[in-house]
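Shown here is one chain on its own, the form predicted alone, set out as structure tokens.
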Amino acid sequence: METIVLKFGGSSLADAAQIRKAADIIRSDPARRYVVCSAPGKRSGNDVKVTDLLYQCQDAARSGGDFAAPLAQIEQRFQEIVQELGVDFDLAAEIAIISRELNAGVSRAYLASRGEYLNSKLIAAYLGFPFVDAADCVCFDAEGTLDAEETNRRLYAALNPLQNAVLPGFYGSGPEGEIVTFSRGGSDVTGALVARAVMASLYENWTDVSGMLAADPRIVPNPRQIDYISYQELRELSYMGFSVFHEDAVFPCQKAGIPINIRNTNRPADPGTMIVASLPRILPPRTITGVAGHKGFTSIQVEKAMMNSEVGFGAALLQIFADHGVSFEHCPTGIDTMSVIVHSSLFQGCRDAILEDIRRKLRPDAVIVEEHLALVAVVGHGMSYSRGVAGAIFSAIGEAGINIRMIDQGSSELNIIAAVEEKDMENAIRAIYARLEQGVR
């Protein structure tokens, strides 16, 4: 028998509509057997999270202030969807302890991880399936760092026995049983995780959008819909700002093989996009999958004659700012010169010493810093293939009057990635989305 696991997103599961939807997908194949589930998301635009009352609510313990606002505000939000879907759910008993732990100074991460916990609680009410507490089953160690394998074992042992069963996403639990969460949107990282354990034939990732797109819509008017893309396509677009699926969830189904595919809770006949290892031979050929930008960046620029003859300068540069825990995203390199791009935020709290240590130890000829800077990649693993690629996203920028600051290519030839002024980023994937879709696909 497939084994699919599912997991909904914060939108998925709002409200009791929502939820109904939600229940009526899982029911509607047997080798649905497993879902993990979000805190109630956004119910309109003017709405709040669930998660952010929750923080809310700390947010006045900790200043000594009154919690009880935002915790009733949640506690109505839970009891609307026990009244409406009929559940046997005791709401009181689960808030009254979420204030006796704020009155005690619990930690964020046990708090954040409440609207996750009540709704999973919920929703295994709801369908009739066991519970499993991600507590007891995604580990992490003392440094906050999954266990991906300890991990891995006690979701099987929790999971092999049973035909069904709903699990929260987003959190486990360090070495002393201390509540650990993953950064926002990693339910689905646990989703995958859950994937992996079982060794599941699919994993289906609902939202509220029917699969993933070219670009981003608010930046390029109806860009196309991405039918298939690969694992490696994926990791490149959301480290790019691509934010229907969290990047670190490709890890898990990657290393097993599991296909995922991003669904609409809300139009669950559309196919969505398929996350493959790699794209079907049936498909036409295509040139670029997609193109994303994100800002924030700052390139420091060395010179030095010879640079290339010098043994180790390369390793020496890097090894600088490794000192200062910032790590780098690129590297671009010529004869004489080497620039490291790193994020700003990271930066910005150590630049004097950073720029002081590589005057001292490398005795440059000059540094230059460059900030404000946005990197704009185009993937595809079509690009290995295709010529004029790289100059139609050159001459596009070009005539629409952007400078380039900088340009990196992977040796694998999947992506291309051009650094312009962050004022310039939008104008610059419009005007190279425009010219590749005309030409390539």
Second form
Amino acid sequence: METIVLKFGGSSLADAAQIRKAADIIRSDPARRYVVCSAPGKRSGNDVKVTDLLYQCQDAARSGGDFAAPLAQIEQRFQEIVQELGVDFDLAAEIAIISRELNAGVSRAYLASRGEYLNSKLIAAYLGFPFVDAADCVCFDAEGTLDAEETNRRLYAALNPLQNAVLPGFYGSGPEGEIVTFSRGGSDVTGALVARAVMASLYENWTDVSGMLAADPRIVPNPRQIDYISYQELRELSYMGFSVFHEDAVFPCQKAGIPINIRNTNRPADPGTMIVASLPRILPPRTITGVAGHKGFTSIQVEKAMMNSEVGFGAALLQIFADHGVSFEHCPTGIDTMSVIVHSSLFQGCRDAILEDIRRKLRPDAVIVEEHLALVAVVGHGMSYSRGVAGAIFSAIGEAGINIRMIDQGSSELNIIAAVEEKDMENAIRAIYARLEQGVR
Ligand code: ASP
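Next up, the form predicted in complex with aspartic acid (ASP) in place of the form predicted alone?
Once more the chain from above appears, this time first in line as the rest of the complex follows.
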């Protein structure tokens, strides 16, 4: 039988009405066997996520303040869910444990994980499925890095004997049994790990949008919906800030070749976006899959006559950044110049030390630092077999009166990246999108 793993995000499980919708989706197909849950998210625009309320409790407890108010809000939210769903669940006992742990100075990760823990436990009770605690299956090492293989073994051992199960997302445990969380939005990663462990035929990621859009709708009005996107394209767009799906959740599915389907809990009939290894051949050919931009980059351009014949210059320059713990994003070179593009937030703290090292160790003719850059990425496998895309992109940017500061085409021809000034980013994206949608597509 087919096995589908489902992950429901916080807005899909924000209250009893949403949980009912999720339950209908789960029950509508017996292949939908394993369910990963987030903590209750926002019910409306100005609501607060349970995970954030838990962090508020922790902040209050740490500073010696009173955590009673945010904890009461958490209890109230779960109480409403328990009552409206009519599940048999001892919420008071669970809240008493959290309160005791808070007084004992429990870790931030433990506390943050309780939103997923409680929500999954009561959803398991509502569905009549066994609850499997992620703390017993998702393993991190002493540095807090996921142990993917041990996790795979444990998840398989726990889930294989079960027809159905509900698991909390977002957390696991370290070598001493202590709770460790992924970064925010990490339940997506848990879902992907479960999908890989049970060799699922599909990983459904249920959220509050009907899939991904080809551009940010706050920048481009009514962008096209993406029907299919490859894992690689998604990686490129996530790197640039597309945030429908957690970046780290792609790898486990990619490794196991499991397609991911982004779906909308509020519109379950919408097909959503399929994330796959390679795009189906039956699709009409298209040039680009998406356009995205990200601000907050700095370029450090180093000039030195005859740089091209100085063996080891590039390695030495990059080593300086590595020595200061700053990873580089792009590195365009000329004959006598080399630029290193880095995240401004990483560079700021060690700017003077890095520049001093460059001057001392490399004796350059000039070092030019340019801040407030944005990178705009045009992503799509289709670019490799259609002519004129680069020309269309650059002329669109030029015609919009925007100066391009750097161009980088990935060697896989999967993306073209242009650096522009931050203030020009939105206009550059609009210009590129408009041109590619009418023309080369
Ligand atoms: N509840 C966590 C967060 O708010 C994890 C998740 O929802 O995926 O980030």
